[in-house]
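Single chain ahead, by itself, as structure tokens, in the form predicted on its own.
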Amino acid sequence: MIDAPLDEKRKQQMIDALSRVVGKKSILYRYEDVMAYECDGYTIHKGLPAAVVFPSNTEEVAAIVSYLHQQQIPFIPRGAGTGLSGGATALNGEVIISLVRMNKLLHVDYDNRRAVVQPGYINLKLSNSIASKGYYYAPDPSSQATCTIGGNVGENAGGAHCLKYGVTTNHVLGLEVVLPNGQIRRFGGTLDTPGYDVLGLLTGSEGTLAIVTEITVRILKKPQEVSTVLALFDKVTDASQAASDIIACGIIPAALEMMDAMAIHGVESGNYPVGYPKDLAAVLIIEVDGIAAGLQEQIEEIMQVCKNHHVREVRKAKDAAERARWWANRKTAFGAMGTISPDYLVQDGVIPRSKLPEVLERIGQISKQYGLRIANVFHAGDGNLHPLILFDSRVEGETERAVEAGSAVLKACADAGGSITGEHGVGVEKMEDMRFIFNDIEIEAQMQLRDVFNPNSLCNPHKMFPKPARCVEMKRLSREVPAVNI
């Protein structure tokens, strides 16, 4: 594998070859053009790709990959660039294969509740496209208005409603992929396929195993009724315990979201303020859906749980417009932090629900230790935390402190029996943090699995995994990894 920028002669040869595949207007390579692709939503690490190629179909992807494989030039698949862990960043001058032009809804089968899309199809657009028939697509990341379903597959994205409906992997029925040697393969496509769960392996693999070129997803019938409750608390611990107790009493909300005082300050400074009291410590948004009969009883039980934990105010949305305003406020929380801080780093740890109070307390300690504000906005129902570490990159040393604080937050999540990511992936950002939950032997086992699909590490290299310990690495280097025809 070429693991350094191409010299000008080889770069021009590559541009000419790829232009013959996609046309001259579908490849960028000048500095001023590729600058827009120097990072994804994780902006701390940046790097310029050698080129950005825009295929329009699977065959063009396969032709591009075949050439790059033959020339041993590394490449990176990229969707809308909304990822938050640096998974689509070209650290060593790789070629970016942008899938945004593969953006079609290919087929909808309402009888069997499935849809087939290209990887560049926007998440929210799918729900909008099938809404008139009474259907929707459940995974709903905060970036759903801009993120692509192919990117969601790569990161195994979740969203506010994953508590009840699951993350992307629970809705993927089939994949067409281009392997790192250019071969086209299909996996799944039915409700249950014998053999190993290759779909589960590919979903969340962050572009290190293959490039997804077509996705068959599960679509759902819209629930008969939806009700949303807003609960305001004077103490974070009360809100945290209420969230845990709602689940403990047997209710599984469609969504159970929480924001602390700093996050509330940010969203109230953004484009969709709700009018929360300025002295508020925490907000819970609890949504239930399903058959209308019995839904009101769930709402009443939820409200009683909140009252048992000293809620200041709890109320149900009076109409769809109020519900939409609450959700717009919550879903724009990340971007709204830009109104109160020049820069912010989004973390993505997961913990058991019962550990919410103690981990949030630990995050507060980390905030004081590093001298940085941390806003907490997260999926409380499934313990998926999104601490937003606020910093100013113009101040010397603050970026480094923010990164260290983020790693400390993930260590706290791991120590509580959780994980370092729930939906944002590992990418560049969390490679070393993988050691919090895996030892060197476990990391090596996963790298061996990657090598079955990607033996030359051409497809999104230097992502996800830290360098293993020297003894493990020496053993690895002494072994010739055969290319496998999958």
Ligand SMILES: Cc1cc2nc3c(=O)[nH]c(=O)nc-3n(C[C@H](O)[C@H](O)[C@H](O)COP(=O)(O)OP(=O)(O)OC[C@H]3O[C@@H](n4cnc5c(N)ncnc54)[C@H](O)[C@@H]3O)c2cc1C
Given for the second form:
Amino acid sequence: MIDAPLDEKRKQQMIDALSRVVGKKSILYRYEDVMAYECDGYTIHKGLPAAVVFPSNTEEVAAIVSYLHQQQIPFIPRGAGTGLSGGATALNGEVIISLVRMNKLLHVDYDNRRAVVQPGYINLKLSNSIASKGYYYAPDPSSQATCTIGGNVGENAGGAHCLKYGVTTNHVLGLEVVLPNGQIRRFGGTLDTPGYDVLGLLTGSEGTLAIVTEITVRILKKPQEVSTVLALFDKVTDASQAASDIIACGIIPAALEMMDAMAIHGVESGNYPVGYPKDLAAVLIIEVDGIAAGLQEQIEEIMQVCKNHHVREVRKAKDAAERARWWANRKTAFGAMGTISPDYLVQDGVIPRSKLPEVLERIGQISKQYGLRIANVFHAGDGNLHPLILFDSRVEGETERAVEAGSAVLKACADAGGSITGEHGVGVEKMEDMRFIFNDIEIEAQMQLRDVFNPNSLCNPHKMFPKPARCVEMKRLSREVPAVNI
Amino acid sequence: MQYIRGALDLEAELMELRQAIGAEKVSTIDQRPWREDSYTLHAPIRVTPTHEDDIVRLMLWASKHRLTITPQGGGTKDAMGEPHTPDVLLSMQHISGIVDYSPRDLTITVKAGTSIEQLQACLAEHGQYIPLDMPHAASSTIGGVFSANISGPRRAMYGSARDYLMAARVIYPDGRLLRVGAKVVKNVAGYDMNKLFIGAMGTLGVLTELTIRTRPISISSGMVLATASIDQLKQLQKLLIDSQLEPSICEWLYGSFEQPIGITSQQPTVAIGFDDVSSAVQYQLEEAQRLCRACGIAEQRTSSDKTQVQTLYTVLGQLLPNAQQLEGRSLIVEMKLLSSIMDVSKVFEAVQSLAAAREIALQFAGGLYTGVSRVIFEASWEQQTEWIELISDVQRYMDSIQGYGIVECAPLSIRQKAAVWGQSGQNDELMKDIKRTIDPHHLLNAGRFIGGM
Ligand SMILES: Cc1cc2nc3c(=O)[nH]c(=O)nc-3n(C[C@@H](O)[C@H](O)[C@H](O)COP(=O)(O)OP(=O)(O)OC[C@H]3O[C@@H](n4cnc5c(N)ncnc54)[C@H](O)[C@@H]3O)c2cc1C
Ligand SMILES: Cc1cc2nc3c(=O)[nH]c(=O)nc-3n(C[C@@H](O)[C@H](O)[C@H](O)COP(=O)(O)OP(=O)(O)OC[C@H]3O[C@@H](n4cnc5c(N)ncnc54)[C@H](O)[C@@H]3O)c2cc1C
Ligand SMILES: Cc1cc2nc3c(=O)[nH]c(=O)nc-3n(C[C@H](O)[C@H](O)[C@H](O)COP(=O)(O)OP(=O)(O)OC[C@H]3O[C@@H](n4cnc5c(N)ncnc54)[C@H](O)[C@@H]3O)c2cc1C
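To complete the pair, please output the form predicted together with this ligand; the form predicted on its own was given just before.
Now the complete complex, all chains and molecules, led by this one.
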């Protein structure tokens, strides 16, 4: 594999060859054009791709990949570039294969509750297109108005409503992919297709195993009724205890979201203020859905749990408009941080729900220790935290401190028995943090699997795994195995 | 037929193994004759480890001597897969027990040999369960259930094994022990390695410990059973799929197992079940009845008695044959048929006519919200040649509708001749590469899985 930026001559040859596949208008390579692709939603690491190509169908993707494979030039699939861990960023002048022009809804099969989309199709467009028939697509990342379903498969994206309905992997029924050697393959189609669950393995592989070119997803009938409760708390521990108790008492809400004081300060300064009282410590948004006849019972139980934990105020959304306001406020939380801080870094650790109070306290300590404000806005029902570390990159050393604080937060999650990422992926950002939860043998086993699909790591190289894992591992294995006494 | 290698040929190797893990965990049977009508697995060596470490040592020993191993939980799926002749049967039954249960987090960690019965009993104390409707609960093990990718009728709402496994400990054939996944409900760190072991039939590694999500047992349950013609059922399925009802089971049933539920008609029956708070169950039962009437379906029975509903789940579960209890009975073949949901009715009509032409009796259960159907054929042993044709005709039909037909249970004689996993596919090479990477010497469940893996 060519692991350094291409020289001018080879670059020109490549551009000529790829232009023959996609046409001159569908490839960018001048500095000012590729600048827009220097990073994704994770802005701390940047790098310029050698070129950005825009195939318009699977055959073109296969032709591009076959050529790059033959030339051993590395490449990266990219959707909307909203990823939050640097997965779609070119670190060493790779070629970016952008799927945004493959943006069609190919087929909706209501009878079988499924839809077939191209990878560049925008998440929210799917729900919008099938809404008139009463259907929707359940995974709803907060970025759903922009991110692509291909990128969702890449990251196994989640969202506020994944607590009840599951994340992307629970909704992907079939995939067509181009393997890193240019072959086109299909997986899934029915449930439980014979053989290993490659579909499951590809989902969330961050573009390191294959390029997804078509996706069959499950669509669901919209629930008969939705009911949303807002609960305002004076203490963070009360709110997190209530969140944990709601689940423990047997209710599985469609969504259970939490924001702390700093996050509330952020969203209230943003475009969709709800008018939360200024002195609030935490807010919970709890949504239940399903058969209308059963919802009132659940709402009453949820309100009772909140009351048991000294809620200041708890009320049900009076109509769809009010619910929409609460959600707009919540779903734009990340962006709203821009109004209270020049930069922010979002983390994505997961912990067992019952550990919420202690981990939130630990995050408070980390905030003090690094002298950086941390806002918490997160999927409390899943225990998926999103601490937003607020910093100012113009201040010398503050970016580094933010990165270190982020790592400390992930360590705290790992120590609580959790994971370093629940939905944003490892990408470039958390490669080293993988060591908090996996040892060398476990990382090596994953890399071996990558090699089955992507033997020279041409497809999205240098992502997901900590750097020297392989050599350390090889040494260990060769030393250890024969030494074990049987 | 005899074992390829008998225990007597392996005395020196066995000595080494006994020293490594303890003689009491190793037993041998030599020269056991094979029988064509057998549904169960046999091997000259049986190892019953009591600790994960024993398995690591066993693997290292087997790698060194290139001996093949088949893990066995309850052995209820012994008759699944290509016929194969392992040197060692690895019994998981003493790797059992609850490791950690956090009811508040709705997660439990158990050792792989724990029986489903023990697991569900432990969960029930806290009003929870795992809604996979696993049959033969006393003998099935949790490791076996996830390795064989079990799901029951309640999959319509709750999903299948792949939606429940959060983390596991796995031992690779070269003795490497790894942890996959994370013990939290959401995790995307690294590849989703859990998926690799679900449904892999123990061909990639031995699961020793699993962390699984649990669910609260719903407050109330109810069920509508209605007998109907095929046309009525097709119409009903369309109405249901397009409705906002949330059935936890919706199965199309045909065959003699209906009696215990109270409907004895020879027509197919649809079972529509709901789990929810009682007001929502009541509402949905009434709606389901209304939809049935709209399709002209007159004969209906409704129950909102939880025990009765539970009985139906059990009946459906027991429908699947247990390999340990089939010898000496008439010839039984069970197939899993995978299709799109609207094709379930076509699948039923096709298998029914294929079987009728050969005077073979059948039972059928098709998931109207999942596209997962199961058919159980039963006939006398004399009809063996017709069986192979029947199986391949069913598979050809499934192929024609972009589906799959897998033989999940059949005696050795049938499995020797039929393509139990169906036609080989475009992805077999890739699957074989996965297998080769993890198990280069084909030590685990050698030859049992698709493509003779
Ligand atoms: C509605 C319904 C649907 C069902 N659907 C299915 C189905 O789709 N498929 C099916 O097979 N059964 C199905 N069953 C039956 C199922 O519950 C079996 O009883 C269960 O799979 C077997 O458990 P066991 O411990 O007896 O496994 P065994 O028969 O002992 O083993 C099954 C397989 O798993 C391997 N294995 C066992 N333990 C381990 C381990 N710890 N690590 C690695 N590999 C291991 C074995 O080598 C073997 O390949 C269904 C039951 C019901 C009620
Ligand atoms: C842990 C968990 C808990 C859940 N709890 C609830 C809950 O309480 N309430 C609720 O409403 N939902 C719940 N869901 C969502 C559940 O309804 C989803 O169907 C689930 O994610 C299915 O996962 P699966 O891939 O195993 O498919 P399965 O559950 O096995 O398949 C069922 C669904 O698949 C679709 N389907 C099946 N076969 C086909 C086919 N051939 N073509 C097209 N579509 C097909 C159907 O739409 C059907 O609804 C839950 C999901 C999970 C993971
Ligand atoms: C404001 C904001 C809110 C967010 N909220 C959420 C949230 O609630 N939940 C959540 O899960 N995420 C969230 N994200 C993260 C991000 O939106 C998701 O990860 C999303 O799935 C990325 O989609 P994308 O199209 O932007 O993909 P990209 O960022 O372009 O790519 C993401 C990864 O997938 C790979 N990839 C892209 N397309 C393909 C393909 N066709 N085939 C193979 N690999 C591919 C890339 O190589 C990369 O590794 C948020 C991001 C922002 C900016």
